[in-house]
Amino acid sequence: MYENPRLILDSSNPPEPGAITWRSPSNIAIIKYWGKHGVQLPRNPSLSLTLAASCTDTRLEYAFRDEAHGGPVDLDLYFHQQANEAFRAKTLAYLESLAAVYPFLKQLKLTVHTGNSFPHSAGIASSASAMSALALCLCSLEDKLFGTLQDTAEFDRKASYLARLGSGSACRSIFPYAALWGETALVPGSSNEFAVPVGDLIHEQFRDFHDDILIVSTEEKAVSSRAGHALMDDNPFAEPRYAQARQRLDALLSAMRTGDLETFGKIVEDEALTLHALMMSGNSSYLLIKPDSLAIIEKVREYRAATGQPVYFTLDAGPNVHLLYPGNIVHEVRKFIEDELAEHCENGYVQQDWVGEGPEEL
């Protein structure tokens, strides 16, 4: 889609060394994306809320190399100021895969410094914030070197496209408030290639939503999201699930337009449990949810029944529970978390978050 063999630097007039830094948030999917095909293409549309506090800061340093641009990408990577070979290998493979989009990358010496405000690989979509931050750096680099991304909408669209190639859910982190990824007649301009913003389609109360993430475990997941998506290929419930997701998306968009919290909450919770049911019911079943996750879910439902407060849970691909609720009840809910839920969290750890305005260049 964005292949451009002309994006080659002039060795007779090389750029000065420089650096670009972006902060990009994670996101929490309400309609879940689980199952893909082709090159990071979704089997069903997904919709997410963009977070604020759970984010990745990435600094991309670059300098011109004398070597011919046909050689390998030259990359060093530091995660929380420490060299990290596993992350470097993953990032290097990603950058190499962009050769047709960004041939100039092989003309540069690249150094990435990155870090998260939350535990990685524990089911808080660290790949979403990390890959979106890197994609934004790459788009800024393209624009700085070639002046080709002056239009803000096109900049965001290309950043979302590039982020998707690194991590599917990352394409949704580019946009403020809420984003949709996956082609659907419900949202004009939607695409499987990149996400689109839908913040203007939702009731204003959802822009003031909180997402307090109850960290049941910071351990790296036993089954990665990448492996989990692949296991959907032979899941006997895959096709009904994809149809179900499309039906729920229609109902969710309607509820979010009108501010129908009860319908919103029911879909949120049903989607969370469906995601983990798919993991447990496939031909190669596995379990990421923990006993403390279930204890939190039960207490949330009891609290809602007793108080009438619109507090809802969701889960990503891991054991940690996201507690979603409007900002006008933050004090009551935070007390409930402290009194009843924190005991189920690892060392009492709760990542307080909220719906945010999207990435920012630092």
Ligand code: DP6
Contents of the next structure:
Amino acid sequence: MYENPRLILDSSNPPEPGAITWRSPSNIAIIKYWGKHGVQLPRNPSLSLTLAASCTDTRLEYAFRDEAHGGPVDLDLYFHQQANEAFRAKTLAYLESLAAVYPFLKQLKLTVHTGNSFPHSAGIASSASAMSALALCLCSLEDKLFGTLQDTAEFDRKASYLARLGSGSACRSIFPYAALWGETALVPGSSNEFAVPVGDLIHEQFRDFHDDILIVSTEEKAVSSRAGHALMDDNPFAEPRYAQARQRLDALLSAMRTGDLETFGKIVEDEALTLHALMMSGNSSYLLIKPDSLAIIEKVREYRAATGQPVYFTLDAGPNVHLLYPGNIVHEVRKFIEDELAEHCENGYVQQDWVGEGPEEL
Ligand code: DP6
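Structure of the form predicted in complex with this ligand, given the form predicted on its own:
Everything in the complex follows now, all chains and molecules, and the chain you saw is the first one.
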């Protein structure tokens, strides 16, 4: 959709070397993206809250190199100041895949310095923050070199599109407060190609939500998200699941519009359990949650029943539990976490996060 052979540098008038830096956050899905087809296209629309504290800083340095643009991308990559071959290879493959969108990348020497605000080994997924930060750097680079992304909405849309090609969920990290990815008649302008902002469609209390991430295990997952998506292709429950996600999105958008916390919380938890039920009920069944994940889930439900406080859990494709709750009860909930839940976390580790305003250029 963004292929553009005109984005080529004029070697008789080469650009000065420069650098661009973006900080981009992770996001937590309320309606989950699970199952994809084609080139990173989702089987159902998903909706997420944009986080603030779990983020990636990426600096992209560039210098013109007088090479024909048919050669490979020239890339060095440093993760927390260390050359990192695994991340370099992944990033290189991604940049190579953008040859038709950004043919000028092959005319540059690129150096990426990247790092996360959370410990690398914390078991927190970083693909959303990392790929969105890189995509934003690429859009800023395009605009710097060609002046073609002056319109903010178009800049964000293209950044979201490019982030999606790196990691599906990353396309939702571009926008403040909340984002929707996937075409649905419920939100005009929504698309499978990029996410759209929906912060304006939700009650203000959701902009003041917390997401404390209880790190149950930092072990590498037995099945990656990529492999998990692929296993949906022959999951016997796939079609009803995709229909269910659409119905839940409808109910969620109404609840988030009106500030109906109870309905929001029910959908959040149902989605988390459905995601893991899909993993358990496929033809190649697998389990990512741990006994401590379940212990936390049970304690959260007991706490809610006993106190009436609107605290809800959700899960990504892993064992860590996210606790979602409004900002006005932060003190009580943090005490509950400390007294009862931290004991289920690896080394008692909890990553405190909250809904944020989206990426920023540094
Ligand atoms: C369970 O975005 O990590 O977190 O597109 O293959 O990179 P790829 O997958 P990824 O999948 C995330 C799945 C999820 C739910 C969600 O974030 O919507």
